[in-house]
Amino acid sequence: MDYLHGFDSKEQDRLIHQAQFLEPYVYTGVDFKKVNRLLEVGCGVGAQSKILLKRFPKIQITGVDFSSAQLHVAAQYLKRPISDGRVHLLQQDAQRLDLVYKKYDAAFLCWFLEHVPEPLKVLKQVRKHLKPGAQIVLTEVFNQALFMEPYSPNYLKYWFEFNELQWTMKGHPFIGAQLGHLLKEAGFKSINVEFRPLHFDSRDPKQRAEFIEFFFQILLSAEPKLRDKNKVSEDMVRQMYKEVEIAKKAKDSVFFYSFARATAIR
């Protein structure tokens, strides 16, 4: 499978600050204190991994990840639970899991059916490994929901080329807006779909910074790909620069993202 950021060191570490810097917002409102056996499918280089078993103590995660980069650097970066028996890390294709039918407490989901080209069949397939009355969290984007002021012509730009080449490389950069009807093709009940927005202005201004510099990085995380593809030019990525660094200082500037939080039942 092909990743929109690519498989470096850099992205890697990048993953790992992510999941830190979003911790208080992923993670507001999951409650795992009762579960056991945990599948996290798409774990990648184990970021959140290393959150969950901080978070839950008491649970066991089989993490699935289809890139063997990305598996390589979570046995490093989780190795303590590893060998702890805490963390079981599997290299397999979500769309074709390869685990014991009903037998997990919960699946966890973060950030990665946007990346995958048949999210239901995900979907499906984590539905068939949870016991009956497990439940399923799921985080996911929703890009369309980006505004940034003052405007910013070259960031809004490279941002449709962005999620245009997610889109061509058969990912989903909006799929925050499908998770409903997803789950509920996929046969789960109980579905729950709410969206959390991150809206900062001068109110904070410290904290509006954070949050244009970090979402800046996500953007050219992607850089190479997009440059090798021709969707964006020197001359863009340049002034995007500037526009992003009058952001992050303009007395007037504001930020807003949502993402999507689901939750549903086996």
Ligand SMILES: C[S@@+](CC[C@H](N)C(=O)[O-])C[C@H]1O[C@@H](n2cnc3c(N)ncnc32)[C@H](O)[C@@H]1O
Given for the second form:
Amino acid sequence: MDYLHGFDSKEQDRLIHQAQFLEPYVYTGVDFKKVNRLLEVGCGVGAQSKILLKRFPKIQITGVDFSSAQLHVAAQYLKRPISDGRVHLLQQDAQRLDLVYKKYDAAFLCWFLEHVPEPLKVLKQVRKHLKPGAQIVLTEVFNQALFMEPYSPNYLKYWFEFNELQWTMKGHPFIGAQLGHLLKEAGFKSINVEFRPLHFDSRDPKQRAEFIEFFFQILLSAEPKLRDKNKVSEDMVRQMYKEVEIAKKAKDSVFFYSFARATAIR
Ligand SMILES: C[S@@+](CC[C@H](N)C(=O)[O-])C[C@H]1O[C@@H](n2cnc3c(N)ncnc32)[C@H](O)[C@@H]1O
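What I would like now is the form predicted together with the named molecule, since the data block earlier showed the form predicted on its own; can you produce it?
Time for the whole complex; same chain goes first.
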């Protein structure tokens, strides 16, 4: 069991911060008001589960993750809703889900399929567990879509190595562009895929700096593995820190990234 970002406590805190920071963007258009039983696959430390429970007071979540370290943190983070019977956590590999078929009213997968060697297998598995007519909501990366001005060569080289490492670990850093195809192959209907731009420039320097810093932390989350494998040098990382500081302060800097949102019906 290996995973690009690792399972240390810094990374687990980062996931909670990430979910809160991106909540306004990720949850636009997510409507589980009529959902009772929600299947959340790749729930990690429960960062999205907490937001889902707050936004949709009626839902009960079955959260699945293959990592006992993540689930251990999730069990603490979601202690109250677990004791209220609103959350059940299960340790399973999403490629071989073992739950009750046709039980769930909806499924939610966020920043997850990018890490799975066989995303189609996961979607087929999830489909089997959904009731007919149930909705699946996917939020995934499309790492081709990163742009930062001023030109930052070390940042870009590091980003290449980050994606390359994920690729060699059998992940999919560009999976956002494949969601339509994968959902179709898995047998879903009424498929919709859209790209959500995160575009910040001098119109809002504070938000721009926050996004540059937020995204930088994502890059750094893979540093231990990249350093381990000699994919990035200490000097490259040092230069990248400088470039990021410049971008955060430069008058005309630009940050752009776009993630993918797909919905479909079983
Ligand atoms: C980037 S985290 C996202 C967690 C959560 N969805 C969120 O947005 O905070 C990806 C999670 O997928 C889990 N994961 C990776 N491959 C898995 C697999 N094959 N089956 C189940 N969980 C897996 C990891 O343990 C990790 O917790």
